[in-house]
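Next comes just one chain, in structure tokens: the form predicted on its own.
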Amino acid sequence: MARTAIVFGCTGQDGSLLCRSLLAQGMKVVGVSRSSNPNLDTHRKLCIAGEIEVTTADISDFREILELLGRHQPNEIYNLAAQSSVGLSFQQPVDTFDSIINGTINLLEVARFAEFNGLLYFAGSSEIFGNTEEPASTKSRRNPRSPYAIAKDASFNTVQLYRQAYGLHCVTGILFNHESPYRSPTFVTRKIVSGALRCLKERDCKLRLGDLSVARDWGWAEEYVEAMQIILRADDLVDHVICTGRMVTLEYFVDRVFSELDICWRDRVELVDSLRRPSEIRCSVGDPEPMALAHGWRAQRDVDDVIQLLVESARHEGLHS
């Protein structure tokens, strides 16, 4: 009988490639929702609509996701649900906390209850740790500092007591920035690739963008998402940091994808003081090398490759647009 996965978010970037490598191992795979109606893009162009069972439930509701684990009684659990934008989280702190906090301890106390034996992923962030003044790792002093920082690292905390006040099988891997063309355009990784087209195409455009000084530690998504799956399967279940632990400015993030495409970028970018964050995080980087020792994973892809496969990705979408 096929193993089953819970995907929580699995509409998202990370939940529809965490689905589409769950469906490639020969597991049964159900995607939850929060929506009657999701949006299935990403699965079309990932081929595999249709090939998982996406149910509707929201994971704050006790009794719907205690019946939904025991309709599907499944092995793994991933939660990667909730509101997933730091500028938005600004915007909007009590629907990111709720999304996060409650979502994350409801599955906790449901698992709890239900006496689940199987494994649960919980999606981290490196938001947790600020500024990084050295690579960080999960014995690394932690600073959030958005709401989102804030919501993901309550919730970090709550994982690793239900995992040794309760025993359940839970664990966190704590994502630094990690992209593909599967993105949502919001984010600022995909908003300068798609500018950047525009701007080949249109004589006049120009991309108005906020602080081009900070700096982020950039990985593939794809290779993510298998981290993910190695950290919740280990024989001794341990929190850890997933990255490139390569840090470079959104400066030369910029100047890499005009130069992909034959454009000078200060001539095309314009500054604008009201898409700054408030505050902001100027530095953020990992340290890869505990993933590295426990489990042998280094990621292959660094932010050059995440660059070039961004912008072949998206002039191949282009031409078929």
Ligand code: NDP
The other form holds:
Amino acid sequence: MARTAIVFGCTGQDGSLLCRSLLAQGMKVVGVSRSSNPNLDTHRKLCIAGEIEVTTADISDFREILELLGRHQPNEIYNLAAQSSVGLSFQQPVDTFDSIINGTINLLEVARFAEFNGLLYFAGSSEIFGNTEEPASTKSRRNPRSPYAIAKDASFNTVQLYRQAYGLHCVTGILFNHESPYRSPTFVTRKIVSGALRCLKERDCKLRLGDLSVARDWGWAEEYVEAMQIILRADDLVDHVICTGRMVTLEYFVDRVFSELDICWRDRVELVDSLRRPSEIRCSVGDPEPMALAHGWRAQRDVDDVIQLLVESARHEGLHS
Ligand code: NDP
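For comparison with the form predicted on its own, produce the structure of the form predicted together with this ligand.
Time for the whole complex; same chain goes first.
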């Protein structure tokens, strides 16, 4: 019989790519969305719409999730559901906390109550470290600086607690930023790529951005959903950081995107104070060595590849839209 996975947050960037990966392994995949009319655009682009049973459920509702687990008897559960924007979390702290903390603890409680014997993955975030003085690992000091990061930090602790205190097979992959053409257009990387393409067509086009000096460790989402599964299926469940280990500034990112299109970004980018975030993290980079040592996994694509792939994809989409 096919193994079954339940993916919470299945309509998002990672959820969609993960569902595709699990399907390719012959697994039965049940995707969960909050909406009774879920947005399946990414599933359609990835040609997996109809291959997955998409069901509506509230991850914070004990009875609903208990019933869902009872109905599908999954071998693996992936908890990717979240209000995932750091910026938006400053405007919607309650919704962000609810989506991440309540969802995570409810899922863990259901799993404990139901004596769930399968594997449970939680999508952690590099935001829990705040500024990284050196490449961050799970042993690094944590200093969450946004409602989003605080919620992810509390959830990370809770997942550890349920593993240690109740023996649940649950683990966190702490993800550094990762991109793909399926990222929501409101995220800065997508905004830069689509803005640069607009500038190629429109002479007077200006792209408005906040602070370009912030630096991040950017990877490729398709690879990160593979790393999630590696961590989850390991003989020994150990939390890990998933990253490339290379950090560049947003200015570097902008410069490379515009260079791909032969445009000078300095003529086209307008820096706007209102787009700066409160308590912005200045630099964030992970240590790839623990993942390489434990599982032989390293990100194959770094930020230069990410930029090239995003621009290529956006150009292709532009040609066909
Ligand atoms: P997305 O925002 O693309 O997808 C998240 C999904 O969660 C959405 O499709 C949505 O599904 C669901 N969701 C959104 N808001 C809420 C809410 N308020 N309550 C419950 N569910 C909600 O995120 P990604 O795919 O990029 O990320 C996946 C996970 O990895 C997230 O938990 C994110 O925080 C984490 N992460 C991502 C990083 C990245 O660089 N992409 C970096 C670090 C961590 P629906 O509307 O169908 O319910």
